[in-house]
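Below, in structure tokens: the form predicted on its own, a single chain.
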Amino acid sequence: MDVKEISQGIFELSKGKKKQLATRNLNPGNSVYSEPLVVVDDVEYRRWDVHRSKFGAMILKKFNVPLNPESRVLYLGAASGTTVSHISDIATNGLIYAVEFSSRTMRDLVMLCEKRPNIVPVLADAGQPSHYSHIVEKVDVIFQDVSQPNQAEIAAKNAKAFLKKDGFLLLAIKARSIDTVANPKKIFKEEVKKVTNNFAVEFEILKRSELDPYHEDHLGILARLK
């Protein structure tokens, strides 16, 4: 098995022609969502299932992911922590504020946080950043994966409240959460316009790409706060 670091803390495991995304396990011996653990040269890696992670799909789509070991990250729509756990592997000396609205899902997330001290669970509505402004500090990166029709507005509100100047937004736009019948490409165009022009924050779009075949009717956006 060969290992190649393709970005800070993000690795490509390859055997022959087969390649798999992975992160170095912050909690050796333990998987999070039954993902395979692979040991190479006495280092344990967790395979990253990109079909369960918009963030992982963005990496395969050649997004220049702005993470490093010291990163402060606000994750909106953390669910039970599948992707959050991989960011935890990357930002080993940083901190991830994981915002989730569902109290049932939050129970799973809290159990994950007990094993990973660089994750802070936040039970709140991502559309109401004032409700957790007493918990979350200024961050380097916001990642958003929420199933609400006002996705662009939520991103803008949180960026205005928490994102550092020249900080980065990674946004997964879910077309079917906005309109179940409209053409996704039309929705994506409108949402990108909203992100850049419609709210009291100004973003520079660095990259945009549809996330198929990993996630149908999804658009990934990487933007920098001006």
Contents of the next structure:
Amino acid sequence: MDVKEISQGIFELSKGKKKQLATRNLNPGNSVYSEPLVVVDDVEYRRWDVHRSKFGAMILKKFNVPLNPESRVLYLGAASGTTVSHISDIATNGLIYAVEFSSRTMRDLVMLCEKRPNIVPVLADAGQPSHYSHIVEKVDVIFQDVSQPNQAEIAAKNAKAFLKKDGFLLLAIKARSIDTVANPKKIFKEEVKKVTNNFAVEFEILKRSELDPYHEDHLGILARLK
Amino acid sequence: MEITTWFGTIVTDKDRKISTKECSLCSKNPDSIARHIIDSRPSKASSLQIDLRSTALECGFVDSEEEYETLLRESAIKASKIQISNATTIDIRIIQAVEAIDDIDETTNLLSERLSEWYGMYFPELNLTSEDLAQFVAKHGSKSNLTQDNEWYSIANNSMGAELSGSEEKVIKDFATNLCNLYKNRKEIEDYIMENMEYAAPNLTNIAGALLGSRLISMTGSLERLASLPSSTIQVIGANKALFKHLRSRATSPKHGVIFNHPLIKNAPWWQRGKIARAFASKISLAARIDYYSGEVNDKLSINLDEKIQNIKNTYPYPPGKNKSKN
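Next, give the form predicted in complex with its partner chain, keeping in mind that what was shown is the form predicted on its own.
Next comes the full complex, and the chain you just saw is listed first.
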């Protein structure tokens, strides 16, 4: 099996024509969401299921992922930690602040945090950044996947509060949580506009792309804070 | 100026310099920091004006960045754990019970169908179903065990069913006993819901009944969420398919969702149902709000509802469009 590093800490395992995304396992021997573990040349990799992770899908859509081993990350909408675990594999010396509002999914996330030294769990509403401003410091990257109707506003609020200048925002927008019946293309256009300059912060959109066939009616956005 | 951080309160002077003497820092113990994190949730984002990490180093709370990260992580995990265990409120517990009832219903249906197929080979004339059948089989086993005073005795004697005996009888009897226990367990859970709904949401129980009330809480996710919904939404909870068909195409709007199961609507004639559902839903929404925000019992609500429904019944005694006026 061939291993190719396509971005810092993110690998592509290929066997013949079959290609898979993976990260190096920070916690060897353990799999987080029963994803397969692959050992190549004595290094253990965890396969990244892009159908369950919007950011995995973004990487396949050729987004430049602004992550390095030292990155400090704010992850909004961490859920049970599927994607967070991969970011934790990449930002090995950094710190990830994982914000999640549901105490049910937080249960799984806390168990993940106990196994990995670089995740800080925050049980709070991502729409109210002030509620966790006593925990979270300035970060290099904000990941957001919250499926709320005011996604753009939440991203802007958090970027204003926690993102360093020239920091990056990776945003997954779910059309169906904004309007269940309207045309997704139209929603995306409005949301991108909102993100760019509707709220107190301004972003430069570096890349946008729909995430099909991995996620239906989702848009991925990579933006830089001006 | 006072700034709340996870490691204590930081005081700065006019030039934004930290005055170390006035700061009140936490002790370096993850448990007490966890408590502090939960209790001192900032109202405004005041700590954004300083860099938390360098401040912690500056005022001597930690000696290195590694220590900062380790302590923060441990405390945040502890804080999350406390918040998770506090989040298990009584309405969340009731939701689990309601969902357990749904699961039991599904299972008992499946098992009792199997039992009636299975036992039908040995005693096809027995026309009992569900719980009665399970109890019959659990008690008697083979039909040859029936005594003369049993009402099925003569029918059993002329039955076309096969013989049932030995290990086969034991297996099928145990199967039936398990099914009986499930029915018993369902009743216990129902009693538990009744008891706790009185306590968790007395007004809602008063208006909608314990079972419908708990079902509404379960479908919305919590009492808080039910209390925050408009009554027009409560009216159609559980009619998702019809509602989205209505929103997407030109289908008519649904009149009632899960609240249809209340006798008030179920037993009303069809032309009154929509109107009653609207009145009923509005009272449910009021009751849920009283329960969530004040918790006091308000008897007026059910009296008002009765009046309103009587009013509807008097105004629309006949189906519409048939020109049957009162005169």
